[in-house]
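We begin with a single chain expressed as structure tokens, specifically the form predicted alone.
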Amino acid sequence: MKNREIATVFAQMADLMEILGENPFRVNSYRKSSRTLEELTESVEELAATDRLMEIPGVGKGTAEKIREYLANGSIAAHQELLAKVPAGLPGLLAVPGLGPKTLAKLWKQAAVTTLEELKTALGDPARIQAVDGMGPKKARQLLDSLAFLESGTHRIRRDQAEALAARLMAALCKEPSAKKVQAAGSLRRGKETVGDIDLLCQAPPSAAQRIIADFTTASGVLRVLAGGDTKGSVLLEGDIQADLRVVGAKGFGAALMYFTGSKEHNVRLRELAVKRGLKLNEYGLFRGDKMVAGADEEGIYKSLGLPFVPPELREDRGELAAAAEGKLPALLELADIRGDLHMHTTASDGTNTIEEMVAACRARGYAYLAICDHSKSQVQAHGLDEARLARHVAEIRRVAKKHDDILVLAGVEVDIFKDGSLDFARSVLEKLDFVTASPHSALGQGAAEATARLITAIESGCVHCIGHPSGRLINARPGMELDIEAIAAAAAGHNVALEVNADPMRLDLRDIHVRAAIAAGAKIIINTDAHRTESLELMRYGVSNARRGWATRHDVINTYPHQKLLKWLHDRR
């Protein structure tokens, strides 16, 4: 689908217009169109062909015309005109975490910064950088740190991006009737937040292997074939991501799946266990001498090693094999355990759907409850609610709630946590709400001590139920705040405040290791999608997977509670 391509163009148009100081209304309009297209599940090609583009929320006549223009020409004239108004290297600088269009415009106009090298030079020159409005030594240091973060990262993409690439390849393989199983392996199967390359396995007889490899190397999205043998293929995909396929027979499929799922460290531990039992484990099977003991499935291999099955998310050599040997592996949280979503947005702030539409979407998912948590007033760019608008919004939520006796609809807010830990609304305002998520959105360059104290202050306020996306990170874009998670979790546990696992694959915040630390400290977590449209409720699975990597069970997660237990927790919080 062209959805993502057009969304990227619209996002850049918004950035360029903001750099050039154009009408903020138009800037926000393009940003909203970009987000809508990014999250749209139906292809714009189909919508255009059936003259339904203007049914997309936020897409008017002008935007629809630009979508059609891109579909016809592969570009948009207005986009090219905007690009022509700025130096060629300028838009690329927006990839630097923490460098937004407004700051970039000042650096360009006041310090002649147009390239990455010029940015580095300017940031290292105190006199030059202080001539830029709003720039000082602290901001310069933050941007230098962001440059280091950007340049030090290996070439990895987010899990959801890797899934989309893998799905395209797997669809091509599944067309072959002899392909009995097609399975992703590697870090993608383990549910890691980023993926360096894509590993796929296909179970099929040897007679079909060459046809399957041919399907793989000619699949949609393949830019270049790196190798194509009798049972193995390797290709380069968009974004310079490598994908590898191995065709394996049924007898050894489980062993190959285990080997290529990893992690490397987990596999080393398994091989050590095998040696102690007089066995040999490799990608072809588990052997005693020349005789295969197990290999058709992973369960059989673990069983032959005297262990229960270890879920892929735990295979990181973080004590999972010792726990398995002692019968202490946790019964990991399942997606089916989730009974509600307690952080979502509506058209009242920067969401795409109405209260009624979000409620209907949650009912369709079988949820027992939900909380509407639109932004607070300091989030001006997100059309955050002031006290008067919040009061009217809450009244509307309660009106809608009364219409549904099969789902609990909570009136909430996502209130900003300021850098000193104070909140965007007074206690008297927050106490009138059913559910309060408090989140950091600004001053995300704070040091660990400041950031930790900031969140603990919010936790101790007495009017917060949940700390939303605690570090404020954006994967591959912004590192977020460094936190003393043990101290934060201890405070959360002591004040009966939950910590959010934000399920958006751009965030996954808390990260997996922080989930485990939080649980160990006695804190409860809540997994929320932070959905800004109904389709984004589907992101819950990423949050569940991330929590599983943190060894979470359903008993650790507030939104697995039945309706009445949730109400009791809310009451006790008061």
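Numbering follows the first chain given and starts at 1. For the two forms, the rigid core is made up of the largest set of C-alpha atoms that agree within 1.5 Å on superposition. For clarity, every value in this text was computed on a predicted model and none was experimentally measured. What changes on going to the form predicted in complex with 2'-deoxyguanosine-5'-triphosphate:
- A displacement of 2 angstroms or greater separates the C-alpha positions of residue 63 between these two forms, with the rigid core held in common.
- Once the rigid core is overlaid between these two forms, residue 410 does not reach a Cα shift of 2 Å, moving by less than that.
- When two forms of a protein are overlaid on their rigid core, residues whose CA moves 2 Å or more are considered shifted, and residue 15 is one of them between these two forms.
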Given for the second form:
Amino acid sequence: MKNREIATVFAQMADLMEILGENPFRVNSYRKSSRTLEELTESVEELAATDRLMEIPGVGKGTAEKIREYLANGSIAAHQELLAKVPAGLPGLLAVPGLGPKTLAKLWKQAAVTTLEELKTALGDPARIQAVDGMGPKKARQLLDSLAFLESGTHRIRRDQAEALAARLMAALCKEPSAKKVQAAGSLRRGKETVGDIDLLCQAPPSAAQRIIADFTTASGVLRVLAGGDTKGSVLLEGDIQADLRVVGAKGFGAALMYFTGSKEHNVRLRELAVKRGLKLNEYGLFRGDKMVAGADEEGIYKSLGLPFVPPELREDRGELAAAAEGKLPALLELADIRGDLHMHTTASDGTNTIEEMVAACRARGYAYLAICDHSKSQVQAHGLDEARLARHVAEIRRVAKKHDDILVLAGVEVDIFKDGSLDFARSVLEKLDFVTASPHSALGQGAAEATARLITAIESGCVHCIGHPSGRLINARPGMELDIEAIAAAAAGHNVALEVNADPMRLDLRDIHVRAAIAAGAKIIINTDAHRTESLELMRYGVSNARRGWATRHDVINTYPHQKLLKWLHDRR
Ligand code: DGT
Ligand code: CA
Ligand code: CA
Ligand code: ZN
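Moving on from the form predicted alone, please list the structure of the form predicted in complex with 2'-deoxyguanosine-5'-triphosphate.
Every chain and every other molecule in the complex is listed next, the one we just looked at coming first.
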């Protein structure tokens, strides 16, 4: 429902009218409508469709009209007119705690403040502050503190959450026909597990730039406009995440994309390389003197620096440029290399779909195999299987498996690893299964030494094929166990046990740098979704990009193996 979106627009209209010194009665009426919409439980779409908008308390004819206008056009003309009357960056300044529309209006009119930067400068200049009605050193100090708080208060959101927010903005920009390309840059493009802010780039002719910036600053999900210019804009999104957009022409698009993809450290190294070749690299292009050598695409820039294209996931200044210079960049794993998923749940434990449904969904993805791995008995809250139920479940999996000759259905289990490394099922039980993943689910506060010993004990048991979500972390929610990844990977390599990259964007466990360490120690990995419903099989791509950030090639990943090779691996390690 669009209630909140419209409430946000009304609130901003009230702020703008107050800044512009309009009738306080009208200001209040917009503010009231905004609050009413915010608290309304029925959707405005529904109310509009049944012609009941005026039944909303405080909503009169004019307001109802504007709601209908928003539902029809996605914007309100009166709102756009108000926005046009103030500098683009001004409304965004209201994000500074303690800075209301009245004070802001004075700072704008009496001290020419229109951006965060100017606000900061003005607040630090006693002479300018003196000139503003009602402002004194104390108020200036408070606002400077708020600004510092705002700037330090950076929090990072999960990559999947950032992706969803970015997708909405990108869809808004794509509507503009002269937008030739709309692309994510920054940490989002590099596939980092969390994102500090969203960076977007749009390729378009300069004549369209302002329209595109306007589409961006008025897109759905935008709470406030932080800055708006001729070629760039910044907004604050729901969830207090910032998004930055640059509009760039075709000639320098690659250079801008490279610059804003980062990482900053990778860029620093690249610029050093350029200097060594007598070139200059910046966000506009690669130059020899005044002459542009490359800039339209990233490939051309890397090439002019004597390098192959470096995939964004590797651009972290972790040795990728040295490897590139020596022609030793890994041929990174691709999503298309994945031939199966070896960790998923069904209604037998805490999943929502049946064995048949999971198999059908895996076939639809074109997989050659899958393993059903439901929980073991100590996972009581997840309805974990005891020996008797497991035996019946395995019989059922095998019955379903027989019906399909185009996909291999393995009967597996996700057996709990207790805190001392022992397993929730006896060897005699585990030996009857085709595939065993062993995972830690409890006592995740263990120290590194204990946790490492715990996992190594499980690896050495000779009963398991894979260690599931080895650290047990949940991004932004639970740190999980600290692991000595070298020691664990060495044990895994020695016993031919794989380590899981759990693809759930809440987990991404092993994390990127641990994937790299595990591979370097000779361990194999398996990328699994741990799907609890058919839709979650889709999360595989997050696991793949996380593994790419760990320099994984398809040779490092067991579930890229063709069916026969997988069977051989399963067999060899028993
Ligand atoms: P984040 O947002 O914290 O998840 O990480 P990034 O990498 O997206 O960082 P962000 O948004 O501050 O900047 C996006 C890219 O822009 C960054 O990866 C490289 C480039 N960039 C930004 N500021 C600078 C800078 O001061 N120097 C250089 N060389 N590059 C910068
Ligand atoms: Ca960023
Ligand atoms: Ca940024
Ligand atoms: Zn699990």
